[in-house]
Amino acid sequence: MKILTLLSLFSTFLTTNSNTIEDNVGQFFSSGHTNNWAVLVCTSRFWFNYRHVANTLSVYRSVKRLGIPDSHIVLMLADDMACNHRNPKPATVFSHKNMELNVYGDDVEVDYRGYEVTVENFLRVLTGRLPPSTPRSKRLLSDDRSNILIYLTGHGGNGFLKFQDSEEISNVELADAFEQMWQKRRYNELLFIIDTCQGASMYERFYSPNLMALASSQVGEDSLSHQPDLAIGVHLMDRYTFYLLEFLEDIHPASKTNMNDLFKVCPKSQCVSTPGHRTDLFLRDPGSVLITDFFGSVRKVELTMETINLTDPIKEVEQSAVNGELQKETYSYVDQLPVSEIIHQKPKQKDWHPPDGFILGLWTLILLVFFKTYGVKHLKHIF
């Protein structure tokens, strides 16, 4: 009788375990895609639009950290803030005050820069209508098994987004480009994110299937900047992308966080504007769509520092003894990525600069001392 009971418990365990494995496998293949791509576009020029470049580079850094390689990222920057003569820290672009996080880094691969960032080139990248001489790095080589993330940031209005203050793309042109992509089987699922004023107007005309869209503001609302920096003299990021980056920092390649969590990023109490999203064209339930279905790599791999001999039987790696105890050094997936040094870097002492309000407070103190000593009648000697 005891043997039968044990056999029954053992069979129940095996059934439960097999169901769990099947559920995990089903979730792994639920989206039906085999590769991920990202098209990240900053459409603004000039130094006072520093934040738009930082927005794009922040998303670029996040998707690289989560596993999308440069070969699957098309990065378009309308201006080179890192080399701008006004930049007090050449070859850097910061997204946080006190220069804590350099999102430019050492391994940024910009595919379209400066005057190459045009409406025509952007639409050609999406639809694949590029000259034969165009190198692979400037092409979106996606197919009907590709999940694509498209991120846009810049200045916009009701139904349009400006490119370099000289031209604009309308929501109708963008909707038609996505329809061409669908007809030409260039994507499986597409996530569109835009951080601009009246951003929701840009996805109102979408009509292609398997498309999900997010915007930083509703029609009639401005998308506000964030993180002013006195040393640089401009705002470092926009509010929506700042909180999006903060959200993505907690995501890892094996994360189970879904799109419903992404919709909650930057509520009106933080953004001031009202972020919006559209899911009626998307075939799957957003609650079943993982963040890594668009922001991460499809390939479930684990990096190792050990040399593996494929001809001999694999042997267990010997553990080293430290202080008389056996210990094994482990590496997390994120720490092994090439951009880990950029992600975890800390501000150096030489990077310190006065915090917000310091200069104003210093001048106020000087004026108070002057009034106390000489009185108001000598104020003309200052001005």
Second form
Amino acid sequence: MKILTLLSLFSTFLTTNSNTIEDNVGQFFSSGHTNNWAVLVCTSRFWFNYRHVANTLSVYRSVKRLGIPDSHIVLMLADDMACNHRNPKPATVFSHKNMELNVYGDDVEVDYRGYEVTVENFLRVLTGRLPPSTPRSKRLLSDDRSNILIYLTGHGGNGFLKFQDSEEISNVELADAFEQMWQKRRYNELLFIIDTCQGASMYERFYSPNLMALASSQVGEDSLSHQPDLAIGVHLMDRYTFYLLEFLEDIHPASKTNMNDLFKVCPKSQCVSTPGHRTDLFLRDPGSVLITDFFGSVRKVELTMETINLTDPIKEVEQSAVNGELQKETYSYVDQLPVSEIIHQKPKQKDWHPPDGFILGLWTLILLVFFKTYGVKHLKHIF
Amino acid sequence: GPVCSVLSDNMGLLSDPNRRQALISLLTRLNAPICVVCYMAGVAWFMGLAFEPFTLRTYMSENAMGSTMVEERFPAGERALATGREFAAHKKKAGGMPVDWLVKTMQARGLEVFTQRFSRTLPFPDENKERYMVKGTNVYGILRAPRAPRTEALVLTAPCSPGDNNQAVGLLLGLAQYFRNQIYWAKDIIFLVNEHDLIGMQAWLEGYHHTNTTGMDWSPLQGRGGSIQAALSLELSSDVITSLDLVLEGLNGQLPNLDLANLFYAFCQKIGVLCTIQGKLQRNDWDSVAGYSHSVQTMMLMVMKQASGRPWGDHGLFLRYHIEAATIKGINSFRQYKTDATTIGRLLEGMYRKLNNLLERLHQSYFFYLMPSLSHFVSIGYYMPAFGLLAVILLLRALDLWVQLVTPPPRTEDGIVDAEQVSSPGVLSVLTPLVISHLTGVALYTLPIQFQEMAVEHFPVSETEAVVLTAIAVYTAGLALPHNTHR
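Moving from the form predicted alone, what structure would you give for the form predicted together with its partner chain?
Now the complete complex, all chains and molecules, led by this one.
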């Protein structure tokens, strides 16, 4: 008797276990990406914009630490702060005062440097339209299974970002570039972070799917710098990226922190500006998106003693409906979002029909004029 | 009929004859009162500029200079004063500029040292030594920026005057030694000690820029930095300093960019040194009469110093070359609060560190301004309307005269039209005063200098008196001309 119950328990245990194994394997591919890329851009030059280079280098450092290799990072720095004549500590770029953290290090690989950081080069990197002679280190060789992190910092305004004191990129151009990337199957999911004044204006015009965006300040607000270092004589970092760096320092490759925690980085009490984010174009729930999906390159390793049947197609884990809402379908490239939803983010205006009474009144008027000119006696032919 | 009146109603103010006539009669009738009102308004406007709510606080306009966030670490104030005493001793021994000692000291501090000889023939003899020829030597050392190309430079200068400027030279040499040990200089720094104040400075500037405007004789400069972005001149005459005075007025009343004054004031506040302008310390009680008159005095002193046209410090000669420069004078007014040389060295270090960050010449802030105090300024856009009102008076008077000339003479009272034609003036009667006035002008321009020697020979006057007396003589002769006293 006891053996029977034990056997039945054991068999149920086995079956449940095998179910969980299949579920686990299904979870392996829940995010849909197989490789990670990062495009990190600093758009300002001059010594007093030291903090923008430090911003970019600190994100570079975090991204490298979490596993994305240099071959998958396109780093664009508009000026060389480490070797600037005014740097009292040459070959260093510090992010914390009292020279606590040197984000320049000795293994930085800058792909676009100095005057090569232009709007044209940036858009060409994103869209892949580079001349054939461009070296591989300067290309974004992403495919339809790549998760890309794009980080921009510099001086910006309402709807534009200034490159190098001589040109600007507008939010419309950026949105169109992302649409080109979507149509050319150059990304699976894309995380866009911008740390400039009025940064939220840069993601207002996005319309391609699978984009998530974060900005350090809303339209009409300035992003503020953090702390000056008195020995170097400049501000070292911007506030948003400083607290982002602190947040990322706690992330390790196996951490399960998700995007909702990233949205909470640098509240108004610390940042003075109000950070913003946009997730309506993103088709997964942000709570299920791991930080390491974008900031790291994680190769998932699981040990199991069970045999797993891989011949059946792996069902993706169904996302539990929240509040009973319909779950969004994940789109493959062929079945894109309907065109009308892409282009018309606002509700589409219906064609205008004149009110019905108008036509009736118009015909009445025509008839009355006809009979006034030609005589009333014809009227009786109508009625 | 009705069409004509419609036309005249639509015509403009000045093209409608009736309205124009009304305007002109208004002008001639009320000319004097309007002029008086304009004059008083202009003067009141100008005086009102010193009232603090009407001024703007100074602020740093140049992005590259930012705020005063550097850490000054200059340590060697006492050693600088000792060097100054050594300089004084050598100066006394040499009876002028101790060139060899300066060259040796600057070389010991790691600068590239060069000298320049100059000589100048004065139009009038020197007051002290009754000679016409002034000879001297400038000594300057260049601190090369360790990593930067030699395209830009900053200048720190202390005049070697026979009076008392030894502490400034000592501080200059102390700063040179400290700056030499830093690696963050992006521009060359030139440390200049010039002899005979303005004459030596002019010789150096002419040699540096290869211009020759004064006809001076100087030896060409062997060493050169790039184009000079900014310059500061130091005048310290005692070991103990209680306040620092900023002198801005230069040659022909030119002023440096306001950002230089803003930089000085910002560092004064950061380091906590008492700073003055026109030798007057800023007051807090702007709403009292005494406070207001203090501001007015400061502003009017600045106006008068500019009006005099002479440079009030060695910096004044730099301005012509579009180099922003100012003079910092240390004053000992025997207050309780004293500043030591190390603090002044730190202030200068901070200023130079910020100037080092410049990428372009100072141009973001104003070039024309008045300062009723060191923290407030009035830009040209605010003080020009006062002069505009005064100029309007001239315009009104001219219009009035013109109208009077144009309108025909009024009818006589008994109705008889004055039938006499006003005879048009003959060419000769117009030409003669014209020619005479031009000749008088030429005489006033050329005769005083030319007759100076003759006057000194024959009359017991000095050279300067001879010039003035010749001019007065020409005026007096002009009084005797018939046309001047005619009618």
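So that the term is clear: the rigid core is the largest set of C-alpha atoms that superpose within 1.5 Å between two forms. No experiment lies behind these values; they were computed from the predicted model shown. Numbering follows the first chain given and starts at 1.
On core superposition, residue 369 has its C-alpha offset by 104.5 angstrom between these two forms.
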